[in-house]
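As structure tokens, one chain now follows by itself in the form predicted on its own.
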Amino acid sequence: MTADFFAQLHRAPDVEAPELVAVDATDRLLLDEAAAALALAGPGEVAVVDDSHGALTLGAAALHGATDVRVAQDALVGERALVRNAERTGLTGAYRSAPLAEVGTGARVVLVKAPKALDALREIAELVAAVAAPDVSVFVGGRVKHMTHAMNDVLRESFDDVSATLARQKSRVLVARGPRPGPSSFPRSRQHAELGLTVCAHGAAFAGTRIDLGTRALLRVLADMAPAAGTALDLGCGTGVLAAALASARPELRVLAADQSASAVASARATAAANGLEARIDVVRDDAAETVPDASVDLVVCNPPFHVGAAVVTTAADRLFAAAARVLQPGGELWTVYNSPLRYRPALARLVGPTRVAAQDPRFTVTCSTRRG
């Protein structure tokens, strides 16, 4: 039965690529690890974090009896999968979606999705500690060659008890037990004296409080994008960094920051606080900017991701660049950055429109794209 259910979910509408697949070895690993505890879970004491299409949750209704699993997706086409694939086994009715902050609210087990970054764990460490019910079980599973000691130590910080799985098939889960109730360390905030801007971040958001390589790379020609445009969007916003620097260098443009991440939607918000930049930036989750009207803008700024998962694909950025052109007014633009080799140039000049380099280095390719008319 198993494997029967694992085979009717997708990863649609997330990016689909040959290497990359709807249910892992991870998602196997810790609903076996956690199944004892989830039969002897009650209605609404299961909770999961950061499923990513929809396997913890599904496979702990329907291989180990749950009900009314709460579940919290980081990414919004993550969440869409799991609607989908709960369309398709028949299990709409067998979770609801909550926040971060509340997903762990009374759980007595807790299935989580191991996140790179170690703030991230951190930051859900903190918050399922502060809510959970005392006897709770938090599972955390990941591939072995992205897990390290240090996950261990982090989860100490929250948890009492830490210990190992055996791994299997390249997959290892930690078991945390003993919550200890504190409060959240998130967001953290950093100043950036050099730009005038003061970062904001929950865990998840991409960079943190730092501000990454590519990001500076556009900062670096700020001046020199668009300089008649009324509108700007920050498309895959991340922490806001490029809203937040549009908005303080120009006050004539009303800017828009857009992400599918939850944490990064969030973090921008922050940020804009932070600067007094606020009522000067609206802040959106969607998905490829698609709560943005066609031909609305006259500016697009874009830091793309390169990386699904461990895969390189292109196929993320392309979803983006496609956006752009559909919400740029005809000779509006696109500014982007991507790593040199990647040579996206073909594509932006196909999706968008003519397409020159503004900036180059080994690492680093800065371009400016023009909506054809």
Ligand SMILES: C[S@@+](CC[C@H](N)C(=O)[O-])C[C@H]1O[C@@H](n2cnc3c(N)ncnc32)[C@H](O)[C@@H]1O
Contents of the next structure:
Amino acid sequence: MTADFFAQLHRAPDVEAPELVAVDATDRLLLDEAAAALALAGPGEVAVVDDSHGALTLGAAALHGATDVRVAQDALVGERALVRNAERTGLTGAYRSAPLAEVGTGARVVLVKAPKALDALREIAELVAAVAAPDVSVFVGGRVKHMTHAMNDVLRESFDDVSATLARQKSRVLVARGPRPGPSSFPRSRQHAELGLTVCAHGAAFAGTRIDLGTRALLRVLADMAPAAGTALDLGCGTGVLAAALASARPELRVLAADQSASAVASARATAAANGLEARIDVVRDDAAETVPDASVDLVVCNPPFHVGAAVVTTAADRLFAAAARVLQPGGELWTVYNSPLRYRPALARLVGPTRVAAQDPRFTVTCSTRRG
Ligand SMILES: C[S@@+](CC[C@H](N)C(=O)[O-])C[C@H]1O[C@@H](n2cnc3c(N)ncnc32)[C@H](O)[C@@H]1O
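Starting from the form predicted on its own, produce the coordinates for the form predicted together with the named molecule.
Full complex below, order starting with the chain above.
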């Protein structure tokens, strides 16, 4: 029954590849470890955080009888995979999506797919502890190789009792009980005096309140980018550093910022507000700028992702380059940065247009691609 059910779930619209799965050992272990608690939970008392493709939400409903499950997913593609898998399995009405701050309201069981960043786990723990039922059990599962003692410590900041289960198939679950409600410490903010910018970050946002070295390489050439541009897009904006730097340096620019991560979008909005730029920057959550019309933008800046899960899947970056090509006007410019050994120039030339190296050191290459007409 369990295997049959899981066999119906797919990753789409997420990247499909032979080594990538829609249901993993962590999903299975989480559901098994939480089975007794799930059996006792009433309607609306089960919450799920960062379900990858729907296995936890739909597994809780189909295999453990959970009803009115609430789910918060940072990744838009995960949200969409859940929708498709729910349709495929006839479970569309079994759950509803909720913002992270509300997902744990009154919950007695919370299933969490452990995020990679400790701050992401910290924000989840703080927000769940603030609103869950006093007798809540929070199950946090991950791959053993990604789990550290620091995760137990982070959970202990918001829960009295944290224990670990035995590992199975290289996965492990931490169980937290005894919530200690307190204020959330997110978004965090940091002033970068050398750039004249304040960066705000929720827990799961790339680089947190730091500024990535690749991002810094792009910031150094900001003045060279499409001087006559009227509209710019920060594609995969994260905390919105590039959008804020552009809006602040170039008052004539209309700036869009887009990211598929809920945490990134909330962070970019907070960064815009912290720099007094909220009226100048529109931030949207979408996949590969799908809400931005074709040929509507003069300048795209992008520090692209290169990793999907543990694997280096170049399609993630290629998708953003193709999106940049679509939204740019002919003659518009895509400015991007990548690790020098990756040699992205041929892909950029093919997807966007003539591509020149604008800056290079042993670690990073910054390129400018001009959209062909
Ligand atoms: C390397 S980070 C760069 C973040 C930010 N621009 C900076 O420089 O700090 C890449 C960002 O791209 C986002 N991203 C990845 N795939 C995406 C997609 N398909 N659509 C929109 N954003 C995406 C990630 O969520 C992440 O925030």
